[in-house]
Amino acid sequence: MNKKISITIDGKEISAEEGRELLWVALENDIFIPNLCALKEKDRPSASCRLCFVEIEGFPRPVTSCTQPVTEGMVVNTRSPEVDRLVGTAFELLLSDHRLGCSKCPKNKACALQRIAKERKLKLKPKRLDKFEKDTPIDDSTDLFVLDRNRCVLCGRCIWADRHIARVGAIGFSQRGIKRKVSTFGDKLLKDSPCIECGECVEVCPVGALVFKKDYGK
């Protein structure tokens, strides 16, 4: 165990393990920082969602808290005009190609996007960017769960769980830019892939892209 140090987040003095990622220190002390792609078990945070920015005294610009280790005396602010601008823009970009319809989503009231919107007072239907909504067929070929790529936020958590918990490698990212998606090799249906239907990918999905069939019709 690393030695204990003292840091300050939003004026609150906190004892933490030296070198621990700032994001987890904040969350474990009831200080909310938006995030979608972060998982405690990851050896290397991907910082792909670009939502966990904070300001640290002495740093020239905001940094992603999931990649920032804490050090003695660190002073952190989770809110500022620059942080709010970065987080708000990243959130709008995510929503620009995300199918909403929250009332019909199995993850309604348990969705990470809804919590971020509530905590940061952000709109789930921003008007600044044109909507680029995907219309991808839903893959319900397995007996256990459904994959709806129209609700996917490309956080990569399902891919990490597939490779590092299930140790299968049935899914990964394919294509680039606005066509980027979670896919099986050869873009086959999940039932025709090496997927063992363990459900680990569903457990880590922060939105309604991967849901168990027992919950899908609710």
The other form holds:
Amino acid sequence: MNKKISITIDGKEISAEEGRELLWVALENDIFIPNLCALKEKDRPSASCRLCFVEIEGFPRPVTSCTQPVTEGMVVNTRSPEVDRLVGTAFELLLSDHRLGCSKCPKNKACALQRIAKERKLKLKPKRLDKFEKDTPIDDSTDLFVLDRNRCVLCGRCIWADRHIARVGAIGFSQRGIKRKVSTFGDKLLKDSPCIECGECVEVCPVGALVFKKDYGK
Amino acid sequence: MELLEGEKEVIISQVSEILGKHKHNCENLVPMLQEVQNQLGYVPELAMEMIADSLEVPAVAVYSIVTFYNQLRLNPPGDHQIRVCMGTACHMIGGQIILNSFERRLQIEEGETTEDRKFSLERVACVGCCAIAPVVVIDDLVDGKVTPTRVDGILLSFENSNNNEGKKEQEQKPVERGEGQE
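Okay, that's the form predicted alone, but what's the structure of the form predicted in complex with the partner chain?
So here's everything in the complex, that chain up top.
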């Protein structure tokens, strides 16, 4: 157990374990910081969603809170014009190729994107960017769950769960840039991959990309 | 892509040889893949699986790397390699339309090879002759100001030349000889 230190987040004094990531300290103390790719169990945060920016006094620019260990006397602000600009843009980019239709989505009301939009008063339909509909076929080949890549935000949590919790290695990222997607070896259907249908990846999906069949069409 | 007869054996022997030359750790993954591509012209699924096995990583991890780099091909090169330029000038003047025309005519997508292995189609960044955009490079031949009609023409010329080659061997050669004698 590391020694306890005290930090200030949004004017609230908080006691925390030294060296823990700021994101988890904030979340455990009911201070919301948007995040998608972070998982507490990960050894190394991937810091890829670019949503958990915060401002720390003495730092020249905002930092991602999932990679920032806390130190004694740290003064943090979760909101500032600069932070809002960074998070707003990252959010817009994520939503620009995300299939909406929330009312038909099985994750409706439990979706991380909806939560972030509500907390930060961001729009789910960004006006500044053109909508890019991926329109990829839905993989419903397994008995347990459905993979809808049109709703995927590429956070990589399912891949981490597949490797580190399930220890299977059925899914990974493929391609690059706008074509990047979660796929199996050789872009096969999940039922033709080493997938054992344990459902660990579905448990960690923050959005409606991986959903149990029993929840589908509810 | 379906492997032809005998290809599986070639892949296994070549990849085993390459695996023998390297230490089996992840730093050597990209050099291994490059060597496979040098030897075979592309990185077949079987090779990725063999490499993944030797490095003790999931095959999909190797697949991630292969699809990430443009340099690595997933499909064998065709007899004729068609490269459609997508540099700035070609892009602005409608390179995509030319690529789409090829995709429609050959019934393959960018990066793929036709079933008969005659043509493979890929996009390139810039071939350096923007003045004649949109540009297509077929094998070593540069073709400029390409239109969808020209795409049909290019492919037709290959069909014809192949027929002619066949005919030459059977019929035309004797005729040519006849002319020479006169």
